[in-house]
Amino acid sequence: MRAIARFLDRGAAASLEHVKFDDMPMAPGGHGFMGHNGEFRHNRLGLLAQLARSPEPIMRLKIPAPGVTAAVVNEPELVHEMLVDQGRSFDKSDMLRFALFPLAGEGLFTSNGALWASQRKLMAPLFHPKALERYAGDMVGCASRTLDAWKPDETFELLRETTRLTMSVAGKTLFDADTFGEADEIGRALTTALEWTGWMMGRPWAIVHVLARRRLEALLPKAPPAAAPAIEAAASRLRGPVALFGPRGRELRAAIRRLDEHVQHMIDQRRAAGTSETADLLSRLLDARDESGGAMSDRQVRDEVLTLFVAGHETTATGLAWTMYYACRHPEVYAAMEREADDVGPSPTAADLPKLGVCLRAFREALRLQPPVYMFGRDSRGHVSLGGYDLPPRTNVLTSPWALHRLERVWPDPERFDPDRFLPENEAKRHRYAYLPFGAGPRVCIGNHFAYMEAALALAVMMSRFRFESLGEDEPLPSATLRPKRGVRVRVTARAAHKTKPRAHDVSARP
């Protein structure tokens, strides 16, 4: 708590003085040659647990490259001075673009400035609390045609049939196209180049694509005219790796032409039929034109697309595995869920979301304990100050959910699953930059709603015709993502059928 108190001081003396970054306190750890870098890359979720416990609000890493200057906030009243009160100060960070941008090239996820800010006036529409509901029939038409094809007593990975589900509902909302068929290819091209992003972060080479990107932006104002363009055109290629090396490598340039022949199809297939007739967002983007009048590329609408596929089906899938993990072994907390799934029945509707509360916290609580985007870093833009501490130019500066969501000062036990933290009596208690799956501020990711709808739907069916036994203990691996290790191993029991005659949904209809 001293710790704390020394922060809130600071910040109540923060208009008045500064200090410096080399005054911060240093995170635990670190230790050896590559310092926090080598425990980041091989001990991640070790390291993550040493930040959870440590009273620290704001500390350095010890990264052992010239220039480049890291830190990490711990305390939620920080994460809403970055994320909200100077959000406009900090970027997207260069490593995570640079691991991304095999994949996301510059979509929503990865891109700054006024490009982020065009691309997510065009898409907010869509993702708009009222504007969801009309979803809820293909998600529920979705996680039923998922279900049809299990056979009673199966066994299999969760992850797998969640991922199936959840890709089937991005592709059908998000872009009115049945993916269901390709749903595994297009997943193991998915995990492939999300592997690699994962194994990338932070290893030497990426590094040093980093700063020599850096440097050449650093040049190019004070560059000749007939230089100019040569420069820019450098730094514009060390946006993504130069070249692609060894098996792992191979592995993505075959993952990312797979994504990229199945992104184009869907392009050519629109323009052939016209964008006229949906209102979905593969239509907005190419019907969207800019200042000029100019349509995007489809490099663009590419980068979109896979941007939203990632982030359309990643948490709710990998959250629906976790739930039902700790659901299972938590008796009391899925019979409250199951008498909710009877309740709606196996084809419930956006009005029955309110009925499915216990379902939504155990969503919830999956994401607390284990938040699929588990660490983010933003990258500040000049000199600014963060509590109370003076932060050089480009400094990297990390926050962990998955260290958050542990933080014994705000969440009580935490290692504990309980639904009930997220009543709102109990919500109310906490700060509301406590709870961070999603982000926070004007970068929160735009599809939460449809996240938390998608979930609630989706159980609600499962529970209701099938009956859930976990086959063994399963542990985060912590990637570009933190997925179950084991792929979360259950066995399936069909249920009788319910007392409420289904309802049919054609997935093929839009409601």
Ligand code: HEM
Contents of the next structure:
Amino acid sequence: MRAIARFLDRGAAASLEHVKFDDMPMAPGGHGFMGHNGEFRHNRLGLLAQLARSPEPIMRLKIPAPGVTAAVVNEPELVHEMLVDQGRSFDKSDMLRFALFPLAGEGLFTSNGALWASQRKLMAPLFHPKALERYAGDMVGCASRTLDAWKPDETFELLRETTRLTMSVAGKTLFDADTFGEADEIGRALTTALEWTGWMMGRPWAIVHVLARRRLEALLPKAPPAAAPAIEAAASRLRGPVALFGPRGRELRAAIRRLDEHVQHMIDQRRAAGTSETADLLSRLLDARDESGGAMSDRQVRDEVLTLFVAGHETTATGLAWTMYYACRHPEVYAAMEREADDVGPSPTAADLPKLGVCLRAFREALRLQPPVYMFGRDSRGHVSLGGYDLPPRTNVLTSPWALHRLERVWPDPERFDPDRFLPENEAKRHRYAYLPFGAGPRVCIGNHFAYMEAALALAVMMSRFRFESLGEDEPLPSATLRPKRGVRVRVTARAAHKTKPRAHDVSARP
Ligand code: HEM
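Pass me the form predicted in complex with this ligand as well; I've looked at the form predicted alone already.
Below is the entire complex, every chain and molecule, led by the chain shown above.
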């Protein structure tokens, strides 16, 4: 508590005097030659758990690379200051942009500045809560179609199935495309690309790229006009890896080729068909014109489509699998969710959403314990004061929802699964930025309402038709996103037989 009091005092004095970056407390751990980078690579969740236990609101990280400064924020009020109040003083982190470049290029998730602002403005109307209602039918249709392929009694990895489900929802609602036939193949290619991203983050090879690019960009303003285009081209080349070596590199190339083919096929089909009746995301991208009347380049369309396709399904699939994992371990929650599912039946509509309160709260609680985006970073644009400390330009500041969601001072008994934490009266007692699965500020997830709606509807369809039994423990595997290591093994049983008899563990849970 003393550390927080110090932080609040410093905040009050921040406009008067800033404390030097080097005087910021060092994060726990970080021993050895590689500093925190070593732990980040080999014991990511261990490092985050140490942060969650630390009383310090902001800490320096030891990164053994000349000219690299990094910190981590560990306090909801400071998260607010960084992502919201000073959101425009930070860019998406260069490291993340580099590691995601092969997959997402300069799409909405990774771009900065004017490009990001214009693309966000273009896409935002499609994700407005009012606009989402029209997706409910497709969400339920895709969930039902996924379940139609399940046998009355079978065992499988739930994550594979929730991925088929959410991928088909993203394909249908955003691009009017049917992904069912290719779901497993596309899923494998995406997994390869995301694993490469998670593996590459923080590697020396990645740091070299990021630093070399920054050097070139710093040269530009002073460069003679004749040299500027060459420097610009070299800097642009360093946005992604200059070469991909070894088996991992070959696998990534093949995966990206497969994904590019899929996206190009969708674009070609849409162009051949002319304008779409659905006015979906793809037609918005293809029809967009800049001030001089120019269309978006094919590369930009590809980056946006892949970004939305990946961001629009991978995280929700993981969240759904974790929700069932925890629900199966908490019979009273399971029973309450199942009652809601039975109440709305296997074909719910948008009008049924208010009846799915427990399903939604269980999903939110699963995202608290296992946030798919378990950490994200920003780089300060220039000198920025944060929490009373003076951050040097291009300081990489990390935020970890996984650690924030385990702060004992905010979340009593943090490892306990308890959807009631999200009852309105309990939410009102917490700091708004203590819960961060979707980020916050100008770069908040554009699809957060989409994800909540899809999750509640999908859970209702799944639980009204099948009963789930978890087959053993699972654990989070931190890569680009946080996935269950064993994919959540379950046995499902068709429910017609169950519906007539009450479950042994049916107790009344608070709806
Ligand atoms: C449970 C599901 C989801 C989770 C946990 C999640 C998480 C996040 C987070 C944490 C960010 C911000 C990252 C940062 O600040 O650096 C983000 C951004 C984004 N998300 Fe989501 N997301 C989910 C679902 C979706 C869906 C359904 C879509 C689209 C249909 C989507 C599209 C995006 C996009 C495009 C961005 C970048 C927004 C921008 O920078 O303007 N996400 N997401």
